[in-house]
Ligand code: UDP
Amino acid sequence: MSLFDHADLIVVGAGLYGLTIAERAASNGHRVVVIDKRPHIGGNAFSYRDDSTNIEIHKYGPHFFHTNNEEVFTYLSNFTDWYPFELRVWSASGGKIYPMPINLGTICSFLNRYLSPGEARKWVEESAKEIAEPRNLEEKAISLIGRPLYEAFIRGYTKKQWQTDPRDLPAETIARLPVRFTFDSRYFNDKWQYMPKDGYGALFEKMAAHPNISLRLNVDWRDCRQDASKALVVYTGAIDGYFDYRLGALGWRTLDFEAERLKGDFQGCVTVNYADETVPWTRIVEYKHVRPETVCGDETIIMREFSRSAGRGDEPYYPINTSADKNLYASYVELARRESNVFFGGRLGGYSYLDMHQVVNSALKAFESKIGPRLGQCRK
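May I have this chain by itself in the form predicted together with this ligand?
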């Protein structure tokens, strides 16, 4: 008997995209097998609670849920209660600390004097006007905040994070960050900014708990793809990996984490970004500050994050998306079109820098428009 006997749908990868598709298919009466090569579900958004401190640790780096999409928020609310959480980030630059993303507080501290919103806007516009039509990350950043702020807060961090010339990175990457001429220092603008009450781990467990879903962990697609025969497949791993890199490897960044358990309070907030190139890590996250009232005892856990180029055996985290990558991805999409039983999606399958809410949205849309109708046709 094979792993996939009686499955209407095989989902490869138990991250947020795969679980959303699996849950939708299961709730529509289809039998789904979800496999993942890792020993847990949730992909890179997986979290667990540290036994001795009760701190929720995001194993693969911090995930803070935010969205303006009511459908996505309502959908996920089926599987979790929430608590409100608005992320605030600090950036260490040149021996000083500033609120990030760039807002009036950042600008006033940087210039060491008080500027009104109008004066700050004028100061930024003056230094930003050197770029009329931004074509890449560097130009986009300068057009938004001007060169002095770009050099203090963006250039070094971006160099460490991407190890790619910022002129060869897409403008969209920096457009993720708001720029504000008020003292609003929240990291995101979105209407709904919440964290799952019992953690991401519990949210994912609930999504996967449908009786029509059979979950197989520690299973690698490469070891069982021959058993899939003609079944419908949703593949959420890296698209170049699916095709054994036959056209070449897409550029990805991976992360290394260095965790440390300490006494007391290390940095006084959740996240400090390190803008200077001389500091090897990009940021330090101290998870106890997300929900300090639930922490037991006096210990804290910090995670230093280091970014590097992903090799074949590494977990891909961030698609670099240079123009060469975009062309290569387009060629893989051509190959993917010929796989009539396979749908590709998610951050890895779609080679796109999506946030969690965008992942869920694209899965809901793909299910409604393509996958659901196909499953309806093959109903046994």
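Instead of the form predicted together with this ligand shown above, give the structure for the form predicted on its own, please.
This part shows the chain on its own.
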């Protein structure tokens, strides 16, 4: 018997995009099989509770839900209760600590004097005049925020994140660098900023709990794709991998994590970015500060994060998106159009950086406009 017997829809990848598609299809009466090569659902947003501390650990790096999209917030609220959480991030630079993103507090601390909003804006504008026609990422950043802030907060972090000198990265890598001329230190501005009350793991389990959904974990698509000819497929893995890298490999960044269990409080906040090039990690996350009232005992768990180029055996996280990558992705899109029964989506399938709310929104729209109508036709 085939793994996909009686399935109307096969979803490859049990991340947020795949689970949203699966839940919508199941709720509309379709039989769905979801497979994932990992032993858990949730993709890179998967989380679990540490047994001894009750700290919610985000296995693949921190995920903080935020959105201005009421439809997305209402949809996910079907599967979780929430607790309010506004992320505040700090940046370590030159032996000092500053609030991020760059705001009036950052600028005043950096210059070691109080500036009014108007004075701070004028200082940034004067600093940014150095570059009129930026040719690379470094010059683009300087043209937006000026060299002093760029050198302190952007250059080293960017070099570590991309393992490339910013002067060798294209200017279009960054569209803007937000600067707030107020003391608002929240990382996001969105109307809804929350965390799932029982954790992301519980949220994903409820999304996948519909009786029309069959989960198959520890299953690699490459080992069973020959059995999938009779059903529609939603593929959320890397698009170049689907085609066995026929046209070449797209550029991706991947992440490595180094966890450490310690006593007490390590850094006093959730996230500290490390802007200095001499520090090998890009940031440290201390998860107990997300919801400290639920933590048991006096232990803490920190996670150092390192960025590097992804090889074919690595988990891809961020598309590099050079001009060559964009051209190669366009060629893969042409191949994808010839796959009459396969839809590609999500971060990896669409080769695009998306926040969680954008992933859910794109999945809801794709189901409404393409996948749902196609399933309806198949049923007829």
